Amino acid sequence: MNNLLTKHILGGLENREKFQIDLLEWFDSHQRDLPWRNNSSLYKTVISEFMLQQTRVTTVIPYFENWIEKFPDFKSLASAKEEEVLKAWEGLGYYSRARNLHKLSKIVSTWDSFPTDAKSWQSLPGIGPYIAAAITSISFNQTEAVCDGNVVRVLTRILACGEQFKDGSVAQKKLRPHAQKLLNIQRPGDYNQALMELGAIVCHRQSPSCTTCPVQVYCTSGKQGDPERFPVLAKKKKSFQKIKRFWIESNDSLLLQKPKEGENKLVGIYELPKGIELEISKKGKILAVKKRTIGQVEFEESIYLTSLTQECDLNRYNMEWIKWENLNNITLSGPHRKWIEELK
C-alpha cells in the first residue's frame, strides 16, 4: 500500500501536475451549480458538510436552502432552541449531525475569529479528519485532502488498488496519505471538491462513464476495463429485526411516542408507539407492514390497529396524544410521517 503511489504514473512530479491541472480545466467547466457554492462562506460550507454526510445531493439542496433561509449565519442557528433545529431536519436523517451543528454553532458564535487548522476544528462537535479538511481547504485554502467515499472509489480505481478494506472508514484512513500527495496546494479546496465531483457524477459505484473522465489517461483500472472491481470492500453481514408499532387514536388526535433519553438517536424525534403490547387492549389488524434498512440492518415493522387499556401510564412509555391539526407542528421521523400520511 505504501509503494502504490510510488510506483504509479502518478509517482513523478511532472505527471501529478499534469493530472492535477487536468481535474481542475474539468471542474472549472463541469461543476454543478449547487447553492452552498454561490456565495460560498464559510457558514454555508460548514452546513452543507454536515448535510452531505450519508445523503445525496439532490436529497440536500431544498434542506439546505429552507436551513440558511431559516438559520442563515452560526449565531442565529446558535440561539433557536433545539426542537426548531431538529424541525428543520426532519426527513435527513442521522439526527445526531443537527445536534451536533446546534451545539457547534454556540462555540464558534462565541468567537472572535475563526481558526484555519483542520486540528482545530476537529475539536468541535460532529467534525472529523473529512470535514475538518473540506472546511479549511475550502474556506482557507489550507492544503488539507479529503478523503470520503467518492475519493476512495477514485482512488483505488486509478491505483488499481486490490487491497480489501474492512469498511469505508479503514479505505478513508489507508488512502488519506495518498490524497494528500496528490493535493494541489495552489488550489486545494477546489481540488478537492473537483476530486469528490469525479467520483460523484463520472466515477460512478456502477457503469463509470470512463469514456468522459477527464483524467482517465491515469487511470489504471479503465485503462484495464475493470474499474467496477474496485474499490474491495469487506462484505458486512446484514441482520433482520422485527418491530410491532400500534396505530392508536381519539376522535381528534393520534398517541405518538418519543425514544427515552438514553434510548437511541432518536431523542425528541415523535414515532409511532412501539414496546406497549402489555398496554393494549388487543393487538387487532395489521395495517401496514413497512420495510426499510439502516445501515446493515434490515428492519420489518408492522403496524396494528389497536387501543389502550384503561389503567395505561402514557409518561411510562413516553407518549403523547398529538392533535391531528398539529401534526406538522412536530419532529416527526421522516418514514413515519410518510406512513401516517399514508394511514390517517
Contents of the next structure:
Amino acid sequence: MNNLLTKHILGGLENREKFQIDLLEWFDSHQRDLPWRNNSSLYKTVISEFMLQQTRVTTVIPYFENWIEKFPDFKSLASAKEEEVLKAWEGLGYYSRARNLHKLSKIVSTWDSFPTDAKSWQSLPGIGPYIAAAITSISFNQTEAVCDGNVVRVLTRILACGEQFKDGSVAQKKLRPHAQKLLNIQRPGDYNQALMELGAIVCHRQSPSCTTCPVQVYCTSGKQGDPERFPVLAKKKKSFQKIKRFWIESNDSLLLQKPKEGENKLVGIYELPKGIELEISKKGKILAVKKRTIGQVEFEESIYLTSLTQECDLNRYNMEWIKWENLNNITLSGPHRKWIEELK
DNA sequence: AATACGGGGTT
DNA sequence: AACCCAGTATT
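Can I get the form predicted in complex with the DNA as well, since the one above is the form predicted on its own?
Let's see the whole complex now, leading with the same chain.
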C-alpha cells in the first residue's frame, strides 16, 4: 500500500508533473459551467461545498441559486432565522449541514479576516478534512489535497490499488497521502477540482469513459481495461425496521410531529407522527405503506388513518396541528412532503 | 471502529 | 426493485 505510488509511473517526478499538467489542461477546457464557478468567492465556495457533500451537482444547482439569492453573504445568513435556513434546505437532506452552516456563518461574521489554513477551518462546525482542504486550496491556494469519493475512485484506478477498504472513509484516509503527493502545488485548488471533475464526468463508477480520459496513459487499470474493479469496498450489512405513523386530521389541520431542540438531528423538520400508539382512539386503516432506506437501514413505514384521544398532551409528543394552508411554510423532509401531497 | 444522517443514481 | 454511493459528527 505504502509503496503503491513508488512502484507506479507516477512515482517519478517528471511523470507526475506531466500528469498534473495534462489534467489541468483538460480541466481548463472541459470543466462544467457551474453557478459557484461564476464570480466565485469564498462564500460561494463554502456554500457549494456544504451542499455538494453527499449530494450530486444536478441536485445542488437549483438549491444553490436560490440560496445565494436569499442569503447572499455570511452576514445575511447569520442573521436569518433557523426555520428560514432549514426551509431553504428542504429536500436536500442531511439537515445538520444546514444547521452547521448557519452556526458557521454566525461565527465567521464576527471575524475581521479569514484564516487561510486548513486546521483553522476544520475546527468550524460541519467542516471535516474534505471541506477544509477544498476551501483552503480553492480560496487560499493552500497545498492541501482533497480526498473525497471521486478522488478515491480515480486514484485507486490509476494505481490499480486492489486493497479492500472497510468503507469509503477508510479508503479516503488511506489514500490521502498519495493524493497529497500527486497534488500540483502551483494550482492546488484547480488541480483538486480537476481530479474530482474527472471522477464526476469521465471516471464514472460504472462504464468509465477511458477513451476520452486525459490521463489514461498514467492509469494502470485503464490500460489493463478493468477500471470498474476499483475501488474495492467491503459490503455492508443491512437491517430492516418497521414503523407505524399516523394520519390525524381535524379542523382543516394535519397533526405533525417536530423533534425539539437537542433531541436529535431532525430538529426543525416536521414528520407524520409516530410513537403515539397510546394516544389514538384506534389504529384505523392503513392509508399507505412506504419504503425508504436511510444508511444501512431499510424502513417500512405504514401510515394509519386514525384520530386522537381527548386527553392527549400534544406538547409531550412534540406535536402540532398544521393548517393545510400553512403546510408550505413549514419544513418537511422530502419523502414526508411527497407522502402528504399524495394522501391529503 | 461503528453508526446516524437523506436523497438519488443505475441497471 | 435491488443495488450502490457520498463527508461529518457522535458514540
